[in-house]
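A single chain, nothing else alongside it, follows as structure tokens in the form predicted on its own.
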Amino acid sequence: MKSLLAGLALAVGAISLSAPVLAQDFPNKPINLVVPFAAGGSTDLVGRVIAEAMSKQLGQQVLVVNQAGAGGVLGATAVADAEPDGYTILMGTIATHALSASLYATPPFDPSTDFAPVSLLVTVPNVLLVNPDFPAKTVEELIAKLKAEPETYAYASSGNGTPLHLSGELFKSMTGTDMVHVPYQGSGPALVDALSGSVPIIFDNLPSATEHMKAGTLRPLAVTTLERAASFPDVPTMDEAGVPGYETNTWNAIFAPAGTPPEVIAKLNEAAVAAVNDPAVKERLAGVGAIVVGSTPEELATHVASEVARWRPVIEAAGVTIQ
């Protein structure tokens, strides 16, 4: 019986031990990093630059997985339901943690519970474009072309419940107008239409937008936060272009699952927010409009819960929901 039991012992003593031994080594192989929108939009670019940087801070690779669907929604699940061993992160965003909660009447998951917040990396501003052959070049025309030709056009986001189609709903409430919302699986989608003018208005986040913006093949009308864009300081708020009070963003935060050994997320938290504060990484995502911040997981969780209860009666109001 004695033998039995220090048997039973020296296996759980083993057991218990296994997790900070392994939280040790950790990474000795390479990491996926899931981005719960397709490639090109504005979450891929910002994950991949970060994967980069974090793949040297951390001694092996940080693969960036591309896994859309449901406005971010499939991904962000997928890592909930992943092992909880910091070999499978969520590039998780303002659509995955703040609007998921209100836009589901039953949630596919609690972002507060099912996950491990690691860092805020950056905050987004949105933009309003349209093509260049769409006749309106301010906020002020586009509003009048709507009221004249109701119902007649298109506006198109990275999906249902994103920020960019809660951005478009917002718009609409607070202009007394109205556009038909075409949702795709990410922003890359989304702008194809966009360049052809197939969808001739669309509400995308700065950083996929820039290049376009730049060479001209979209007309930028506005961005939708209270102070203007350092990258491109010409661009009107669209408090100044004629919406007062109008304010929509967005941001991009790392998550392990749930249960993630502390000093696993630690190392994790280490290399994310070196790697935000890169001088070379720092450049390329200002020059795309992002804004650097590299949090502790605590600044993550209480920014997430704020952002929980900033959107809901903004959501509740626009009566948008996904079954």
Ligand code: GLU
Given for the second form:
Amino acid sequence: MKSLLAGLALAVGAISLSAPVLAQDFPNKPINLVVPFAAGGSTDLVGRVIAEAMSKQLGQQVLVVNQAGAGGVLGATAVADAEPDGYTILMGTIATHALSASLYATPPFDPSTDFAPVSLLVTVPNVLLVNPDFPAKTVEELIAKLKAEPETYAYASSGNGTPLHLSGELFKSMTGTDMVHVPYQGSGPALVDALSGSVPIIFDNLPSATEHMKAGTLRPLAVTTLERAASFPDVPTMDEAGVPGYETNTWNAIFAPAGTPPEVIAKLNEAAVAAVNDPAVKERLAGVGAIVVGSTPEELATHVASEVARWRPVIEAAGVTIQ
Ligand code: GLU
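Coords for the form predicted together with the named molecule, given the form predicted on its own:
What follows is the whole complex; the chain from before opens it.
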């Protein structure tokens, strides 16, 4: 009996010790960073730059896993449901952690309580572009064209419920124009059709659009932020280009599943903040128009709450719905 009790005591001791011991060792194997959009988009691009830099910081591989679908909600749900041990984390966006809360009648998850925030990494302007063969060189010309030929044109976005979908619907409601929305599994595949001209108008995140803007294979008409992008100072803002007060943007932040040990969150946060502040990484991100933040977990929690509140009335005013 005595030995049974002693055995039990040992087992209980082992259980209560295991969480801190695991956290201390973290990470002792590769980490999966779920990018909830297709390859070739902005979240993928930013995610890969950060994953490489975090691998160096943590001494373990941070592997990008693309899990696209439902405007980022599919991959985000997978991370919310994953083991809360720090080995499955999400490259979240404004789509997964701010817009989804207002867009779904039954939101797939609670962005505040189903995740443990790690760090807000970057904010990103969006940009309205057209195929170079499209006969509009300015936002004014595009508005005139859409009004002259209503129900004729379509725009591509990275998916239902993404900031690019919101950007398109907000543009339509603020300019009194009409376009059909064509959602993709991310900016990567959306760009393919914008480049071919089959869907000649696209709202994109600046990072994934940058190389096409430089090459002249897509023509930027306006950025969606109230300030011009430092990397393209000649491109006007939507506000300047004839849609006063228009503003959207995007951001990327790392989240772990709720219940991840605080010691693990602290290690991930330290690595993520060091990663975005590495001078080479900072330069690479600035080159594609991403503005580095590198916040604490607490700052990200506050950011999520304020972004959910900020975009709800915009979504209602623009009449955005999930098709
Ligand atoms: N527009 C998406 C977002 O920021 C990202 C699209 C992509 O990376 O393909 O939520």
